[in-house]
Every structure is written in structure tokens, then in C-alpha cells.
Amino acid sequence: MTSEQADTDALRRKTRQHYDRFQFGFDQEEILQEKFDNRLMGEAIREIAQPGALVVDVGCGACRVARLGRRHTQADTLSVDLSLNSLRYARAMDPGPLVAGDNMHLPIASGSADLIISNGVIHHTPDSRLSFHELARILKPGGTLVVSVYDRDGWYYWVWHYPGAGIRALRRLIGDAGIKYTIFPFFHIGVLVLLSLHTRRFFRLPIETSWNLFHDQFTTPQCEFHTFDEVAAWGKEVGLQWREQRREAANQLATLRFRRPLESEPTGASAA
């Protein structure tokens, strides 16, 4: 094994560990039902129509989309993602099928699913590029992807690289029980406002979803940035058609919908 390799596996051990530990499950209804009414991800769904097509969810949390599919197709959904904890949690929901598998070497034929979704998610693996040339690889002729990564050009670059490496500083010295009674109550009530003039409604999140959320904002032991640019060119490497982009999640994410070409038709090509 190169020394490469040797980290590579240990920051897929560390993310595997920090999600097992801290299980991402912000998707209460109201926010489910906003990924679903105003984001790519949410159009997509709506346009798989045929009964049986396959989706798939990398990086799947709380399920989020395997319970939209559920509710608003008839298509099969499997949700893949690398914390056993994660999925144990999501099992609650009735998902349907839970894979355990690392999105930079998926358990999945190749150009098998008919819709990938991948939301906030390869920008945490040991290589973003290569985790999409992965996502491709299922994806089959005629189908979509849909993949979120955190935008170079958006405000949480900045939260990310100065305020959140004192958080990451102070957590060294303090460690999460002293966190959680200094700078987390301030995170926690901000949330809420947010939320709360977001959905037009008083926004309930559990303590515990809460917590869970700051870790996965700040403490995650990878975390990288992308432009639209950088991954349309991933797109065009692996012969994706770049379809739509959009700033999502209050401009945090970078949301891009590509699809694969028909054999007939021409690769790597734009389309409106």
C-alpha cells in the first residue's frame, strides 16, 4: 500500500467514524418538502415516470430521497451510504433498501440507475473528481445526475475556512462538552431563526438533530469547494451532457443536473 492510499483509508475511516458518531437527520417535513418543491433534486424525482426505473441516493442520511420517491413516484430507490449508523438510523423510515458502500467505489453495476442524487456529499470523500466519475460510471445512457458540492464562490467558504477553523481550535482544547455549552446554544437558536423565517413557521429541530448539524457544518474531517465550472468539466470528462445549474440551500451548495447521452446521440454536449 503507498502512503497515498494509507490516507486516503484513514480519512475515509475518519468520515465513516464522524458520521457513525454524528448521523445526519435534518429532513423534518418541512425541509423535505422544500428540497422537493424548489430544488433539482425535487424536479428530477417528479420526472421519473415509468414504474420500476431505479434510483439512487449517495451519501442517503436520513433517506431523504427514498422517502420523496416513496411518496411521488413509482420508481425503486436504494440508498447508499458509508456510516452503518446512519443507515441504522434511516432504517426507522421504511426507506426501502440500505446499501453500506463507499461513493468512490460503489457496490453497483455499471449504467444501472435511471436517477442519481448525490446532495452534499462527494465534497467530503478523499477525492471529489474521482467520487463523480464514480456517480457516472452507474449512471445509464438516457439517465440523470444530480450532485450537490459546496461552492467556492459562496458565503460558506469563508464560515468554513476562518470562524470554523476557531471552532475546530477551541474544540481541540475544550472537546464537544465544553462546545456544547459555549458556541453550540448560539448555532442552535441562529437555526432556528433561520428556519423559522425561511419556512414562514416556528421551526422545531430537536437538540440532538441540532448537534448533529453543527458537527457535520464544521467538524467533518474533510471538506472541500467547488465551482460550477470545475465540476461541469468532470461532466465532460466522462461524457455527461451539463443540463442546469443552480445556488442552493441558502447559496451554500452548488447544484448541477447532467445527463447521459443515448448511444445515438452526441457525448459531452451542453443542453438547455
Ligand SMILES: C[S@@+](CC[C@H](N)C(=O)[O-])C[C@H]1O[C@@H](n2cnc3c(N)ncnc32)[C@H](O)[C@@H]1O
Second form
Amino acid sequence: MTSEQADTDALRRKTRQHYDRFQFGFDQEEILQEKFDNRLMGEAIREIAQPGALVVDVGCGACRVARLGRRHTQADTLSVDLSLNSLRYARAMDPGPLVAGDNMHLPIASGSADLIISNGVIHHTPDSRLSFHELARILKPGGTLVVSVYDRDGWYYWVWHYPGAGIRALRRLIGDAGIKYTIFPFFHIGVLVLLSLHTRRFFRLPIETSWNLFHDQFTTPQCEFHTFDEVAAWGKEVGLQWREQRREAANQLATLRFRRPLESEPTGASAA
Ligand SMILES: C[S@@+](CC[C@H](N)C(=O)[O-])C[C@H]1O[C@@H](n2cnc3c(N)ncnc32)[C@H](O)[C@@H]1O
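Next, report the structure of the form predicted together with this ligand; the form predicted on its own has already been given.
Below is the entire complex, every chain and molecule, led by the chain shown above.
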């Protein structure tokens, strides 16, 4: 094994341990509805017309996509995650098929998915670009890929790097027990206020969900940021057509939508 391979394996293991400990929930009804109503992922789910189309959610967390797919379409869903505890959490939420797998080596046949959703995942893998390529591999001709990454040009880049570095340093000193009684209450109240203002009613956010969200925002072992142009270029490399892009989740995420052309169509061309 090369040292590069060993580093990749170590990072993947740390990420799995992170999400085994802090499963990403954030799956309250208002949050699900916002994804469906306002996000590119919701639009793509709404457009699924044929029963039995396959929707694959890679890095599914609490299976928010599968739940929306089941509720609003007659599609089949497949939810994949690296973290077994996240899949256990998801099992309690959604009866659909779950697969333990790594985004960089998906245990899924090439060209099998009609719609792939990757929401906030590839920037946590050891190599975002190769993870993107792997998503493209499993996409059917005519199929859609919606991928959201942390936006290099958004505010969160600065938060992760500056207050975030301080929080990670403090955590090394005082541990999670210390963080829970110092910084975390401010985070929890801040998120409650923002979500309540956004939804115009008191938002109920369980402490456990908020604690795991805090760790998703500040302590993940791997966190990369990408521009729209970078992700669009990855799409070109693997012959996908760029269709649309949008800043989402209060400008934290850069979301792009791609389509794999049919075999009879030219590859790699941008949509007009
Ligand atoms: C921020 S959460 C997003 C969850 C979900 N996509 C959502 O929007 O609710 C990131 C998820 O990606 C998963 N993940 C991280 N690295 C992964 C990898 N290499 N392969 C598959 N899943 C991965 C984590 O376990 C976690 O559940």
C-alpha cells in the first residue's frame, strides 16, 4: 500500500467514525419541506415522471431524499452512506433499501441511476473530484445528477477557517464536554433564532440534532470548498452536460445540476 493510499484510508476511517458518533439528522418536517420546495434537489425529485425510476442518494445521512422521493413520487430509492450508525438512524426513518458504501467506490453498477442526489457529501470524502467522477459513473444516459458542495466563494469558507480553527483548537484543549457547556449553547441559540426567523414560528430543534449539526459544521476530519467552475469542469471531464447552478442553504452550498446525454447526443456540451 502506498503512503497516499494509507492517508486516504485513514481519512475515510476518521470520517466514518465522525459520522458514526455525530449522525447528521436535521430532518424536521420544515427542513424536508424547504428542500422539496426551494432546492434543486426538490425540483429534480418533482420531475421524476416514470414509476420505478431509480433515485440514489449518496451520503444519505437521515435519508431525507428517500423520504421525499417516497412521499412525492413512485420512484425506487437507494440510500448509501459510509457510516453504519447513520444508516441505523436512517432505518428508523425510512423503510427503503440502504447500502453501506464509500462514495469513492460505490457498490452500484455503472449507468443504473435515473437521479442521483449528493447533498453536502463529496467535500467530506478524501477526494471530491474522484467522488464526483464515481457519481457520474453510476448515472444513466438521460439521467440527472444534483450535487451540492461547500461554496468556496460563500461566507462559510471564512467561518470554517477562522472561528472554526479556534473552535477545533479549543476542543483539543477542553474536549467535547467542555465545548458542550461553553461554545455550543451559543451555537444552539443562534441556530434556533435563525430557523425561527426563517420559518416565522418557533422552531423546535432537539439538542441532540443541534449537537450533531455543530460537529458537522466545525469538526469534520475533511472539509473542502469548491467553486461552481471547478465542479462544472469535473462534469465536463466525464461527459456530463451542465444544466443549472444555484447558491443554496443560505449561500453555504454551491449546487449544480447535470445531465448525462443519451448515447445519440454529443457529450460534454453545456446546455444553452
Ligand atoms: C453533512 S451529511 C449530509 C447527509 C445528507 N446528504 C443530507 O443532506 O441530509 C454528510 C454525510 O455523508 C456521509 N459520508 C461522508 N463521507 C462519505 C463517503 N466517503 N461515502 C459515503 N458517504 C459519506 C456521512 O456519513 C454523512 O452521513
